[in-house]
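Only one chain is given next, in structure tokens, and it is the form predicted alone.
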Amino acid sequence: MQNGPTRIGEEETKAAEVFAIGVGECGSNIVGSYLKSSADKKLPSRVRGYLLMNTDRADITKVRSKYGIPKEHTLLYGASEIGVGGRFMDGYNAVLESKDIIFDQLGNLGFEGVSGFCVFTSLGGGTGCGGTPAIIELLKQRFQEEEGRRIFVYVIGILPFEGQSSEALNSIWAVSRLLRAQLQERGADLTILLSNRTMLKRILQSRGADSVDYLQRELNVDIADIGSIEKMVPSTLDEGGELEARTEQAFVELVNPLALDVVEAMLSPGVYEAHKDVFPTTDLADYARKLDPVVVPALYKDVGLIPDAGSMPQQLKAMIDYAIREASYADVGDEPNAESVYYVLSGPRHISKAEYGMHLKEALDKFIAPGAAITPCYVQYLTKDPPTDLLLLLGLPKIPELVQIINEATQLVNLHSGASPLKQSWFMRSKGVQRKELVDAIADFRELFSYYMTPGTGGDQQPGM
């Protein structure tokens, strides 16, 4: 079945449209790095558009000047115009209060008449945090209860770095938020998590000479010893100064188009090419229906696979194993226990065949939870020697490092808990919000993912009341 746009007279009936959103500091560097790095400097072909948001007038001119946006692409809201810093709540009621001057920008750069929304957000700061369980709810509120037309909207939020506490409590509010919303049917439709410490573990394992000889130039520093590097990250952050902007800047140059990668891998089935054959039709609705609520990405792109070259079962067993342990884009272990699946093969018509999803299937088998649903996608190359590229997208796996940002966060509560009233003003004062409602995030957070908190985990570790 041919997927994309169809000729009916001299109408052309085209693929679903989606608007690219980026929340706050790390999201808007999302979209300026991947347009930077693309050669052509534009967005995945069925995103329409972009706007970047910020309430820290210093970071949106840097993001400008950095990637060279277009002014009209950037907005700056909230009142104070120097950021939020960690206070979330801050976060959440700018986007509230700015809703008219939204609307106004996504008007003037076309948002009308799309299908849906990326939007790309740091699950530990203050902007991104807060603004986006809020610009998620004005997108809902505008098309679905205003007009009455069903719009999907997929969050891809980057957890923190390991050792940022502040960061780590900020996460289990705003995961908490968005999955509450959703199964209210109110919130995002898919909420894609993906890790900084991950990618940037993938990056340097890969050694990608182009990854390592920026290191080299922008930190001076041996990147053979791969440890020292992946040390370096939080170290540096806790530590401040020249050496931190320099190492912070440096990886979100190499981590962040990765992001943007994955949605164009689950955009691109849907983009019509004289070349090319899909099947099943997908599109941006169906992950969305077929997939649990928050979902790890896997993509293996420019895959090995050759037909002659032994057992198709044992290639593509091996395929599928490296694809979930050594390319996801947040560590889910040797035993995710996937709720749900649902994975894209594009290559070569010899490859990327119907015939193999047997075996693919019994690949997976290993992965995830009996019972679980696995749907596929085929997407078939008539050109000569396109690459073979995986995406994998693993429906609620068991995400390790949720247990190490739970404990973080509880820690970070009990620390600043206590009779003293200079204790208790810590939580407004951080955060924009009282004691309680980051207690019961905790809680909320607990219960979403109960299935994690087992004991000896150390997802055990309650707050102190």
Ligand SMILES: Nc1nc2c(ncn2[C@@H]2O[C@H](COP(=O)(O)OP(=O)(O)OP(=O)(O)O)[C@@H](O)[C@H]2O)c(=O)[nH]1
Second form
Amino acid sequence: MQNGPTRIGEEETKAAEVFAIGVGECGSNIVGSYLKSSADKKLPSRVRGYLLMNTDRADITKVRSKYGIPKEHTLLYGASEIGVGGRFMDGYNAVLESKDIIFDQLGNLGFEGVSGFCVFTSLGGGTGCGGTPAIIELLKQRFQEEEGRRIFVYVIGILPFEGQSSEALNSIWAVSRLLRAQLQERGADLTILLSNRTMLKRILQSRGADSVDYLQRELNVDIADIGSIEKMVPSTLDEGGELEARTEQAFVELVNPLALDVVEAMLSPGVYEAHKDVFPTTDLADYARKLDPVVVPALYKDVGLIPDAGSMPQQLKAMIDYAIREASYADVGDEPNAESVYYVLSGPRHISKAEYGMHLKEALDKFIAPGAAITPCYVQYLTKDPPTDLLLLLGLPKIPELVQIINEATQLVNLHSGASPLKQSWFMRSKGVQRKELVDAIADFRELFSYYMTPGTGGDQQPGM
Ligand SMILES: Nc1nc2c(ncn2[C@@H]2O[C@H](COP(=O)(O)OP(=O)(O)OP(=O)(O)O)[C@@H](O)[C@H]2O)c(=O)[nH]1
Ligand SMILES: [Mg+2]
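So that was the form predicted alone. Now I'd like the form predicted together with the ligand, please.
Every component of the complex follows; first up is the chain already shown.
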């Protein structure tokens, strides 16, 4: 937990602008779709500029034409031009080797003087997974160590779909790396985890028929009902455990809008709008000051709260329950035991009001660890009939699906372990690191997130030492 000043000065508030960076295919797609979906093809006013970077020439070209991105907002770097194929250490090194061209381009796009960066990436690939910790190290070096100016860096990291064991391993490495670097003040201030497997589940549940039609069309299969897609998800994995490319593409298109919603909701309190009041004044940097370093968001849009229709405390409690259990972006189960919480309640004046804080606190109680800090933010719209939305950011929650990810990664590590150097060479060949580094990363994860692992449930398989 970081404890910063509770009130930030006017100067600082004014200067609080961020720069968005999309690394690799997923990161670029998310920023790209954001630009495309926003009404005026622009990022919110607090976002000063953006850069989409990749080691894959074809992907850069694709992202440019798909989202209409001007060339100067994209950067091809690294030696390969065809991506790094999941070998994240190559992604890491490519950034360090291209430091000068990256900084040149960021400079041209006006990154000097911003107070923070949002880095968008998948955690399972190679370019983004390896490149993200490297970029953050460079940014922190440049601003904090050389200029003596504190900046905050947020990572919006996408966890893989189910059954992508090689990606599970990359994800664990990346998050552990970001957290460890933080100990030297060179890591992400906040890593926001969005999970493809959970987003897919949410979409299939909530958008029912539309999603079925869409997948049916895209995949050219006859899908009778939602249940059959949910069953189909594991069966689209071949024996190597990799998702078929076409299916994955269809899933990705389906979940990206959900990812955008949460980014928008997080930025929203800091964006100026007429007819809107925010209190306490909230800026992006506040999330990092008040929350633990790994965060899972939950977003409940269009909440139907009706003060005249029965007990408000009960309605608010139902809202919190629903948000955490059914609307989180990585499945946090029934007992996330979060160590910090930030909530943003936005809506009409008679609903989004501090008087409800007490009830919200009560409702959150069973989802947080004893003593966990709760930070409220209320956004009131003075327009006619604005929707009520609740954004919850859960700091360091227990995440059952990480157990699955840890198990997938552990199995993979064990598969390639053995006395023979030929077997162990797999790690260097496919990831660019020694086996030990991955075993250590898995151990970090077990320590942070293993709450749900009890001996004998399969959650206790350790990588053989
Ligand atoms: N939500 C979402 N996930 C994506 C998207 N594109 C790829 N992914 C996921 O990201 C992971 C693959 O990472 P990529 O971003 O393609 O990899 P990369 O960073 O380009 O790295 P290399 O291709 O290995 O050089 C898989 O888990 C995909 O399912 C996207 O647009 N949205
Ligand atoms: Mg790629």
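Source: prediction; values computed, not measured. Numbering follows the first chain given and starts at 1. Note that the rigid core is defined as the largest set of C-alphas that superpose within 1.5 Å between two forms.
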When you overlay the rigid core, is the Cα of E273 off by 2 Å or more between the two forms?
yes
